[in-house]
Structure formats: C-alpha cells, structure tokens
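Presented below, as structure tokens, is a lone chain in the form predicted on its own.
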Amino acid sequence: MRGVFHTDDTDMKLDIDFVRTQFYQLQDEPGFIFCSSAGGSYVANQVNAVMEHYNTHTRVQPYERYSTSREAGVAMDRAIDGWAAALNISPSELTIGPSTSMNTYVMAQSIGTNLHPGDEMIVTNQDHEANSGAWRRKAEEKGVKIRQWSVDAQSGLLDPGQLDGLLTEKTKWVFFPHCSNIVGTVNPVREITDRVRRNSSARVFVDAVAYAPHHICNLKSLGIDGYAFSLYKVYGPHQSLMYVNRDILHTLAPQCHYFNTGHPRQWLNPAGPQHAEVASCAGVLDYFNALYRHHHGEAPRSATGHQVQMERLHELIREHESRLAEPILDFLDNATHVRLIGKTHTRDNDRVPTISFRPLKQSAREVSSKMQALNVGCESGHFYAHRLITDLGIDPEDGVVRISLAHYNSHEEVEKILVALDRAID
C-alpha cells in the first residue's frame, strides 16, 4: 500500500499515481487522454461507492423510523452536513437540486417577486447561458434595467475597474462568473463584491462552474449573497449546490411547496431530493478526505478544519494545474494559425487548466476531429457561452477549441496533447 507523504509542505508535489488510482474510468481506455473535464469531469471512486450501496441496500423512503430508510436518511444529512462543512456555510442556506442551470433558474423566480420597474441588474457577457438568460428573461419580464459588464473584446477578460461606472442606486443584484468557462481567467470574487458594496447596495451572486473543480472556496470569507456549482464537474454525481445567506433567504420567494415554508433548506427547491444522488455528494468528500490523508495525514479537528484542509488541497492542485497549463499555452501563443483567448501564462496564480483557442486556418470542428483521432479527447463549440463567443467576433456555429484539464491528468499526457496540437493546427 502507498503511504503517506511525509515531505515539508513547501516542497510537496500532488502525487499523480495516487489521484489517478481514485478513478476508475482512468483505466478504462490506456492511451486516450480525456481533456474535456470543463463539460463534465469522471467520477471518483468513492462516490460510486456511496452510489452503489445506497441503491444496493437503502434504496426507500428516507427519513422514517425503520432502520433502512434511517440509514437512507444519514446518508443524505452527511452529504448536506458535510458540504455546508466544506463551504463553511449552515446547512439551512445550502440547496441542493439536479443542476446549476435549474437552480439558477429556480433562483430567477424567486427574486423576480422583489424586482420593479426601473430596477436594474447587472450581469456580463462572460457567462455561460445559464447565469445570463435566467436573469435577463426575468429583467424582461419585470421591466428592470440589464446592464452589461462586458470582456475585452479580444482577451475575453473582465476589467473590475469598468463595473463602477454601471452601478447606481438602482442596481439590486450583480451577477457573474467566478471563472469563464471559456476564458478560463479567474475572476476576484471578494475584490468585486467589495468594489459592489462600496458603490450600491445591490446583492451578489456567483456562478462557480467552471471555478469550483479546482477549488473549493470558503464562501463566507468571499463576502456574497449567492453562489453555485455542478458537483457532476467536480468528480462527483450529477447534482448542483447553490447557497444563498440566510440574512436574504427569507426576502426570496419560496419555490417549495407552501408546507415546506418551514424549512430553510426546501426554501428555493421546487422538487423533491434525488434521493441516492444526493448522498453520493458525500463521496466527493470522501475523496478529498483520501487525497488530503495521503499527502498530509488527517484533518485537522477544529472549527476552521474543513477551511484548512481545502485551502491546502488547492495549493497542491493550483501547482500541478499550473504546470499542466503552462506548456500549452506557451505552445498556442506562439502558433501562427490560432487565437489564444484570455491569459496567456499561469504565472498570476489565476488562470485554471480551462484552455480555448481558434484556429485562424480551419474550423474549430476540424482541428478538434484531428485531435480526437489521435486519442485526444478535446471538445469544440461554444460551450453554452454564446453571447461571449459572439461579442469575441468568432462564429458561435463553430465556436473554438476547447482543452480542459482537472488535476487527475499527468504531465505524460500534456506532452501528447502538445504533439497532437501541432499535427492538428499544421
């Protein structure tokens, strides 16, 4: 059995045999390199383990007071438990429905009670289409203000600077990406919310998609009204988190059933859990405690434990994604036939292994077939950011290239992406 790491921590490296043994579809295709993990990451082990013996052994009714359906009932709980844990959030301002695009949705109606003629609220065009239509469909509707925050219109990237000028006393919600999911720049989520409260009182909330597979954040200490992610791209099943503080819970709309009015927790959930679903959240638990125990031990039991022990998880992956990224995009910057879009380096520590680019010589179907072909599992298309694929003058039919790695591929593997790159875009 492999043991612990015992390295200082200012030397340790992420062990990439370890991670790679936590998941099995690792093993199912030697030689194929999976790069798509911004649509969708593969699951770690421990979350089918949750799975299977949830639906082998608990698969009823939670919550009566027979055994089986107590321990359906736990399961879940240490799910919800464990990621309010996590998120450093109470279990009461945590949601947990079947995807972001339907919790953000769900989120839409129930603010929409709160919003008048000559509101305003502002959104980017960074977005993908579910932390964009939403709002601007419920704008619409209520005869509020859309203001747009808009990128560069060659780098894609957000200046936070320009969001001064389109605050007002009239703004009442500012919503956008922790991080592109095509421009793959992180964006600082507590100097924007800051720089909000500063200029109005408008509520913040933020689509973490394409951010939380590389880190799991401490939401109270980003200062925000709400936040979500996809657990299905954070190796885990296909469920999303949203959180909204309690001190503005009570102002929304409830979604639930009226008798669930009670309870904080169905407040913004129109439907009922996915019951083996949600306990499998816990799995991706599970798998950060197996990664954290083999690189530093267990835990620490303390109220700030959960905060410790993401933080440190994040700095072993930032490195290892760092040095993934790097030799890819120095690759693309300095190809004469594509457009590298957002950063070009990782050297700022805020640009996750998110990677899009457009061949200025052929499609972006052609290069990404080409790739595929020689067992590159790249994607091409606009990734649901439609408006930004637009506004960055590239045909949203076509789209770009899109390579998007996760800490579980190897540097072995950058090293046949950069071959297939260069066979691709000759």
Ligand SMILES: Cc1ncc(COP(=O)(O)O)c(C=O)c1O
The other form holds:
Amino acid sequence: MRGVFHTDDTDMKLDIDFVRTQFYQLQDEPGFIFCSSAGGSYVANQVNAVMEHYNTHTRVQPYERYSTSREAGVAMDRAIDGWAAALNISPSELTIGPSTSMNTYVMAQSIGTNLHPGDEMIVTNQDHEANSGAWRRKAEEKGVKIRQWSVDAQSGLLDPGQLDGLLTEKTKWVFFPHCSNIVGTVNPVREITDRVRRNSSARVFVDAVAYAPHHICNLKSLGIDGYAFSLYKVYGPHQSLMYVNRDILHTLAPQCHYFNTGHPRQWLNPAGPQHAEVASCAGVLDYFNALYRHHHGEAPRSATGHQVQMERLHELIREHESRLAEPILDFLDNATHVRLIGKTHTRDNDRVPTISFRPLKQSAREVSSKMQALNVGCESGHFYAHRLITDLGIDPEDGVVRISLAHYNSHEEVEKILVALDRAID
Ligand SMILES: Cc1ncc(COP(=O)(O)O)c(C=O)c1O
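Given the form predicted on its own above, produce the structure of the same protein in the form predicted in complex with the named molecule.
Everything in the complex follows now, all chains and molecules, and the chain you saw is the first one.
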C-alpha cells in the first residue's frame, strides 16, 4: 500500500499523489499550474473543514457556559495550544493577529516606548516591507539610529559576517528575515542570533513569512526573541502567528485594552480575535498530522514529539521541493538573457523553491503575462520587497518574475513551467 512506511525509512519520498488529494483547489482547474504560493498558498482541506464546522455549528461568542459556546472556545484553544506545541513555545507567548504586517506594526508601537535618542537598530534591505518600514518609522520618531545590514547587490544574499561591524553596545534590536520572499535563500538564524549575543545585548526579531511554508521551526532552538509568519501562506486561514519571548513581553508596552493586561496573549493584540479564523488555524496542524501519519505512522507522543514530527516532514518536503527547484534554477542559470537572483542551486539545503529572475531583454510583466497565457500562474513585481529590488539595481515598477512553488507542486508541473519559460523568454 502506497504511503505506509516504517519510521526508520531514510530514502522515503513525499507521496505527491497523497498530498494533492489534500487540496480541493488542485483538482479544481486541471491544466492550470499554480506557482504563486509565496503570495498566498492553497488552503488544505482540513482547514476548510474546521472553518465550515465553526461557521455552521459554533458561530457564537466563545468561552461562555452553554454548550455551543464551550465548543467554540475549545476549538479556539485547540488551535492556540496546538500551534504553541508545534513551535515549542508557551501559549502565553503567542499572538494571533490578522496579518504579519499588522503584527509587526503593533510590535513597533510596543517596543517604541523603550527606545531613546542615541539607541541603535539594525534592519536589512533584504526584507519585505513588513519587517522594515514599521521599525524604520519608529526609529525616526524616537531619534534612534538605523544601521542597515545590506545584501550583496548582485546576488541579493546577506553575509552574517557583516553584522559584527554593525553591532554596538547601543544596538537595541536586530531585524532580519528567515528567508527573503525574492532571494529564496534561508538565513542561518541560530548563527546570526549567536553573533548578536556575542557582540551586544540586542534583541532579535525574525520575519519567517517566506520560510514557514517550507518548515515549521522549533523556536526555542533558534535563540530569538520574536518571530512572525502568516498562515495564509502555510495552507491556512488569513491569520498571522507572532511569538514574543515571555522574558521580554512584560518589558514591552501593552497594546491591548487596559483591562486585558492580565492576559499575555492579548498584550500585543489591540483587536478582538477572529474566532472562526483562529479555530481554523488548527486545520493546518491537522493537515501536517495527516501528512505525517501517511508517511510515518502515528506521531511520537514524547515531549519532543511535535518537533520530531516537524523535522521529519521538513526532510520529506525539502527533498521534494529541491527536486522541483533544481531544473528551473538550472534553466534560468543557463538562459542567456536572464539574471537569476540568489543561489543557483539547492545543494547547500538552504534554498526554498521561491525563484525570482529579471529578464534582460523584456519587461518582467511581459514574461509573466506570456507565462500566464500558457496557464502558468506565476507573477511579476516587487512583492513589497521594494528596497531589495531597488538595491539590486532593478526598476521596482516592473520588478522580477517570481515562480514560487510549494510541496504540492509536481514534477509534471515543473516540466510544463520549463516549456513555458522557454517560450516566454526571448
Ligand atoms: C517575507 C514576507 N514578510 C512579510 C509579509 C507580510 O505578510 P502579511 O501579508 O501577513 O502582512 C510577506 C507577504 O507577502 C512576506 O512575503
């Protein structure tokens, strides 16, 4: 029987046929190839099931003492506790907000009260604006000096070694992406955090929006203070999860109503929770559980069981995604009139299948339009990484073509993407 394996199988492959049955939308439009997942992924069936159940059966105010309300509260708690366990954090360290841009904006208001003229902050030009603008604006307002950790202007890569020269005893925060939504190379978060700790007493905040669709990390192993990502790119509802280490949470100014400060999960949330959406965050974990069970059997029940599960899923997904990305990277690297951004291969196991390139003889818009006419759903533009695109010497008005894949894409689809690329690029 396909998909039932022993847990010690080392050469196991992702069962792509199984994966594709878990997403209704993949069956919806035969022939169409969706490769814009970095903008927002397809939603797993399990997520839709939780959302539908919540909206059709428990759409009341949760946490009251009648049965429907109790059920609604249990559904929300299942999502909160489940995600806390998956990330190896406490539920009190988890903020669920409407988007990562909103979460970082609120976080900026919160850290701002502790910032003073003469303080310093490090931001990158590799980030999506969600992990840049809010901090830069707050710094300007508070008289804080911004130091930019800049990418290599050709490859778009960040060199961790350059951080040492930027950190001082005045550095209060360092912000960087786990992975850029354009460059697709994974930044070594633990190594970077260790550098920060060695050279300063600064706090570290990481934007993982472009990385989480490929791996859910054990956050305590990264040594960071804050971390955020958007579940609508991780097969889930339009919600963002933000972790802030409990050791610093209460040193930050609360952004909730004054009478809610007794609830740490509301500390950084000025809004009321979106009940059905919060509950349906659990559906993403239901999907990961189904994926794990299909390949490895029941998940381990030990204290570290969630992390073992996520690591094993990551191995399956990374191997599959690398094999999807390689031929596309190869094609673009060898194409004459193309500038490929980021690493040209996946050999170092640090490249997600988010592939951006700049056509040299055509506009990005022209190439993406040709690809779309061939039923390949890629995109073009600056993808809100406006500073990065500009500093790579590319006109942000036109930007790059981005092909962003997820583990539900197949080798057959990659074959068709290659044919489309060949026809679209002059
Ligand atoms: C790397 C990265 N960070 C942050 C964001 C912003 O996320 P949200 O749309 O949830 O505000 C995005 C969205 O595309 C992104 O790609």
